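The chain below stands alone and is given as structure tokens, in the form predicted alone.
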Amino acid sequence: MKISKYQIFWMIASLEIGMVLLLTQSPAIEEAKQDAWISFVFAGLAGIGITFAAGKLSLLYPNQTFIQYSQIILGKWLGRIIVIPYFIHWLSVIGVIFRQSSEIIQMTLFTRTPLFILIVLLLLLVIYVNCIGGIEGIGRCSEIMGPLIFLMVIITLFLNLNNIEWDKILPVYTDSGLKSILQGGLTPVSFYGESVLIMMLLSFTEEPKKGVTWAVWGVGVVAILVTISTLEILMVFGANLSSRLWYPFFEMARYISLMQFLQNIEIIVTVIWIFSIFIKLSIYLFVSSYGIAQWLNIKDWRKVIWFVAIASIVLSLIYPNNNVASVSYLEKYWLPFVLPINMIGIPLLLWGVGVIRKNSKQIDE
């Protein structure tokens, strides 16, 4: 299974942009007010740094996945133990994404369809692309869907230009300060940090070095688009109203009205947004199944897909409502554990130890 550098770009960009637009803008605006766009600038730079570090780590062993080279760097047993937090991370986030996305689809498109049915249908699509195409199939889908997702975001921003009021982002910095701006960037940087999935994906690229470069570009381009969209949301709704909206970007799409002719495009936006969720879930299902198979020495990784699928359904249904799936999961697990440990701490530790081991080996030779 091999993917190109351009597919890496579209895979990283597609998996990032959907949930960043959905879940990060409201908490960032609540914290940093009209300076939330600055929070997204800092978050984008941090996300690029996380992607770069994860990429440099993977380039130490470009033909092996994270599950394999962690054992080379830390030894067999410690290397096997240190990947366990990632299995918890991957499996839990799949369940959360299924729950969040299915509730939004139910709310906007299929109001009378049971939530369980929507989850199962979405899961079957994700299983299908993994079983039939693997990572190559996901890469091809991202090349088709990625440009459509970006086009949807750009069109939404363009059609709202007549609604913006520049004075709503003033004064700059005075009302919030550096602390609030940095705190506002925590949620978005934790979503940009999902690019650490490159540690599992880089070994499948035809040109690993260029794959890292294009992955960094993927995060960077998304960061620019999301920063611009946050700026426009603030100029359309203002900081007070934006912070109280569950999904500000979707509300901005609903706000579009050109001479009472072009209206209600939020349905189209939702359909295109589903493409991003599909790519994201497909990648998470792949890395979870492939990673667990390697960890347990199972030759046919596709057999593990069914275990991950069942676990995903169970995890998506244990949350009593979307608020718990979104807010509680973010505050109690994602920010205090996944961001500092899985996205920053472990990759930096492995990178540092890996470089030392590589240099020591060269000196001995």
Second form
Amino acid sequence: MKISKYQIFWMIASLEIGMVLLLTQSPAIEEAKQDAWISFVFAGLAGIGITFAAGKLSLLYPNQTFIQYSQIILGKWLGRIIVIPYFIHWLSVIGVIFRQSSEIIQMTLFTRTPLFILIVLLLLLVIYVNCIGGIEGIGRCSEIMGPLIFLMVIITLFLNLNNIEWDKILPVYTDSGLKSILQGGLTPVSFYGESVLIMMLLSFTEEPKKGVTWAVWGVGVVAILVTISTLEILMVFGANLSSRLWYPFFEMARYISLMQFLQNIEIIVTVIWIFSIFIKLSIYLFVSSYGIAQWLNIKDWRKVIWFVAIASIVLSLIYPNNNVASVSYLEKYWLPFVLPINMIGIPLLLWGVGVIRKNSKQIDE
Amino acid sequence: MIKKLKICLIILVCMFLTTGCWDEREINNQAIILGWGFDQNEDGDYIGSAQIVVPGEVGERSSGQGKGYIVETATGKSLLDVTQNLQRKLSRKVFSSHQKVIVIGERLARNGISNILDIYSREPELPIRTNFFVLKNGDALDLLEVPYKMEDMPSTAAMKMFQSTAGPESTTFKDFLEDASSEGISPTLPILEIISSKKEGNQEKEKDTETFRIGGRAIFNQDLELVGFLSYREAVDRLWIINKLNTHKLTTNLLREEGNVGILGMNFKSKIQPIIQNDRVEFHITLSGTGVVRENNTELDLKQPKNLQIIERSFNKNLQNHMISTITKVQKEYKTDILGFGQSVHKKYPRKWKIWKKYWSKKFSDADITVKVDIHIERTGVTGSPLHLKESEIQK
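Counterpart to the form predicted alone, namely the form predicted in complex with the partner chain:
Let's see the whole complex now, leading with the same chain.
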């Protein structure tokens, strides 16, 4: 199973953009008001930093996945223990993404279809691409779907240009201050940071070094697009309104009305948005199945898919309502644990230890 | 062979599964609502009136039969309750995705409309591009029952009227929510008025001769209670100040000479400059626009540049006076900042604003205002002086 550097770019870009556009803008605007776009600039830089660190770490052992080289760097047992937070992170987030995306599909497209059916349909699709195509299949899907997702975002931004009132982002800075701006960047960073997945993916690339560059580009391009769309949301709805809308980007798609005849195109936007969710879920499913297989020394990783699939159905349905799945999960687990530990702490720790070990090895020789 | 049988079986099973959509909605079973009207009765309950399409009748009005729509009403504690009670009267399921117009009766507007707004932003099926109107002097139900002749659905008429008179294509609901949720500007809604179509001011009110028209603007305070109205002309002034006026036909009398001149105004711009001195705020408002002369009921020969200057001066002076009276009315009578002056302070003096925003309405009504209007005439049509005048009558 090999993927090209462009596939890495499209995988990272399309797995990030869907949820970032949907879920990070409202909390960021709530915190930083009309300066939220500055938060997104900072968040984008931090996201690129995280991706870069994770990439550098993986380049120490370019032919091994994170599960394997953590054991080399920290020793067999410590290396095995340190990946456990990632399994919790991956499995739980699969459940949450299933839940949230199906809620949104249910809300916008199929109001009377039970949530369970939507989750299972999406799940079957994701299992299918994993079983048949593996990471190669996912890579090719992202190469096709990624450009479509980007096109959808750009078209939505373009068609709303006539609704812009640029002075809605004034006054800059004085209302919020540095603290609020940085605080507003926290949620976006924690979504950009999902690019640490390349620690698992890089060993499949043909040219790992270029793979890192393209992954960083992936995060960068997404960060630019999302920053622009945040600016536009602020200029269309104003800071007060958009902080209270749950899905301001989606609302902006609903707001499109061009010359009276092009209206109600939010359905198309939703459908293309599902592409991004599909890729994100596929990658998470692949990474967690493959990772668990390597962790437990199971030869055929495809068998693990079924375990992960069933776990994710359960994990997606345990939440009593959508608010718990999106808001509480984000505030109680994702921001305080996943962001500092899984995205920043452990990769940096491993990188540091790995570099020292490699150097000392070279000195020994 | 067995493999083929298996494939056949799978296909057969799939056929049973794909018989139709789970969420199918037959159009025959939908009561498509195009417009809602809301009123409040003495007990505080809401009365909702819905204008519902009658599918078979649409487009066949030339035959003289039916109206293409029916109006049904229901009461309830909340709008959801109203919808539920309305459903009890309807054989088809209420379908609101196409609603374009919501009319609010004056009494409800005066009692405050904060309780009827949430449903429109929460329900994903309801379009955010909804237009809200306030019906001056009446109940919303009256308006929905007016048989408007030009459109199949009176509701669409209200929307189209608004779009063709108010300038930019705007959605009153989004703007309203935006203004209501921010500090430094108070929300407004456009007004509809029921009038007699035969003759304006006709005392005999017969149902057949009724129609409606776009009025000015209804002013709401921060608690979303109606506090007053702007006339149509004053509402145009407001649009100009908040930079949303597209094109508008303006007519003015000359200052010294006889007669009046009409122009088609375009490119309206406004600039609000707040200046704070000694804890007092002063607003310098600069308004500009260009115009094309469309009517010249004077003896002026418009080939002469100096005559154009006379017209420009008259426009500037008269528009300025009207603008000042409009702003003063808003300041002194309603004490509600619907002109976004607070926002301009917020943008220019963000630190001062943090202290001032709590008692902004007082500061606003005490503020000094200077207005400067600058209309530039670009073209004069295809004649210089009016063609019917004799040579001797033309003022060169």
